[in-house]
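Here's a solo chain for you in structure tokens, the form predicted on its own.
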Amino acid sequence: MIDQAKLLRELVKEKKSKSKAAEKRQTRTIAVTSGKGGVGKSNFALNFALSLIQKNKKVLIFDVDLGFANVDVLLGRSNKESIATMLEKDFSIWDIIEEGPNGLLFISGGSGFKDLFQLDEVKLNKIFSELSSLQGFVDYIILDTGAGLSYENLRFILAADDVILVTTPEPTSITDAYSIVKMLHSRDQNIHIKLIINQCSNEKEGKQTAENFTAVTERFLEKQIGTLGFIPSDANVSNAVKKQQPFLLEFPNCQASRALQKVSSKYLQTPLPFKLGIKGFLIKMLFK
């Protein structure tokens, strides 16, 4: 049996003893999630990552949508290796990292990754060891999670430093997003959740949707949710998807791209406490 408390204590000691050079880059994990599919979650995660890169951040996307992983599709790629093949072939993490546009790094979970939480201790330790080496290598690891409240999704989200919740003004999307907040809040009242209103007809609709949503969470859950911004409906987004290109790069001056740049700037300007980095994330996710 793995002693999570002991691992966390050792990690805290390790963090305190890090060199000044290592302290310059403190890798944060960001879980991007949604209450339902079809709200543009993966497309947001991909383009948000690219926007952070344009602001001189080093970013890796980890596609952990165990049912419908599609970041590679949005990039027009077919990844040969994944976390699943890393275990099967005894690869290192560096053997499976793919590089996308503008230096974006990408890891696929792979179809076999759905059995992650049923792996034996040897394989869990293998994943822990390999992924731990990413600490300090990148500024941000963005987890593109599945939609909804599956057991696996909750493990990823609850272990992350920050959560970005993507929804649209559609009533069913709002209802499902509220269910996500309610569940996460019941598990961790200190969880950091930021809201994105995607596919809104205009900024006014986006602001109103966000205000209504945050008012409900504060009233009924006593949970304050911050809003990162609003991404308008934009034909250029679907055009870029058809071309299998990120809309931020294909149409950098379109409304959606300009809105996304504001979102990433606001995220970077939001002061957030540093937690235990990628190792802390892995301990909470794998061994809790």
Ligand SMILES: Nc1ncnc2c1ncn2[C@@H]1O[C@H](COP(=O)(O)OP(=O)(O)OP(=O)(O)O)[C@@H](O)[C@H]1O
Second form
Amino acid sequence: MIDQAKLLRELVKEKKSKSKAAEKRQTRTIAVTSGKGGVGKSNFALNFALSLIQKNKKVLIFDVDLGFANVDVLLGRSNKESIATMLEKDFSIWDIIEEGPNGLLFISGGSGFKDLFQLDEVKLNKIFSELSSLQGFVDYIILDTGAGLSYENLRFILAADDVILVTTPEPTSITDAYSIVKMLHSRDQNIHIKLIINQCSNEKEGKQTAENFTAVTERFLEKQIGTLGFIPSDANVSNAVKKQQPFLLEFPNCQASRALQKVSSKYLQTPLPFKLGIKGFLIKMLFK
Ligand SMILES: Nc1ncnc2c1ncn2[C@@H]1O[C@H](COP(=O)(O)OP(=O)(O)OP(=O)(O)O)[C@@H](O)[C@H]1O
Ligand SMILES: [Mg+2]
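The structure above corresponds to the form predicted on its own; please provide the structure of the form predicted in complex with the named molecule.
Expanding to the full complex; the earlier chain stays at the top.
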């Protein structure tokens, strides 16, 4: 039985012993999630990734929406390989990474990935060693998760360095987002959650929604949540989805694209505390 706490202690020691200069890149993991489905997570994750790339970062999207993986569909591709086929065919991680526009890298969990938490130790170790080799190779790994509070989703979210919570201003979406914060906070009081208000009518509505939401989490959960930004409702998002192209590339000057560029600039400007990166994510996600 692999001991998660022991592995994490060893990783902290390893990180401390390496000088910062020796590390090429820090490789942060960011989970993009929501309470309610269909609020715009996958579109956000994909276009946020592309916007970080435009700001000279190297980014990989890991589609871990186990039921309805669709980052590849948004890119007009159909991913043949996945973590599931990597295990089946004994491939390496480099065999399953796909390259999208502007050097964006992406991988998907695949349908067999559903049984991730029932895998034997040999397979868990294989996933660990393959995915660990991404440490230092990319700056960000963005996880596009499913909606809601499934067991698998919680494992992914709690293992990530940062959580970006997407909600729309609609009360149903807000209520479900609040449930997510409550659950995550009860599991890990130090979890970093940042809010995106998507599909707002205008910035004023976005700001108001974010202010109300963060005031409620602070008052009732004593949880401080940062607001990352607002993306307006923009017909070009849906037009780009129909063309299977990312809206940031297809319509770079549309309202949603401009708002997203602000969001990624803000993300990069916010100083982030020391975290354990992809290896820490894998240890927390795979081993109990
Ligand atoms: N800012 C926006 N403006 C207009 N439409 C949007 C916007 N964001 C998302 N949408 C619409 O919402 C649809 C759903 O978006 P998306 O697939 O990204 O949601 P999701 O949260 O990933 O869904 P799921 O929970 O099923 O994974 C998109 O196809 C698009 O039509
Ligand atoms: Mg999605």
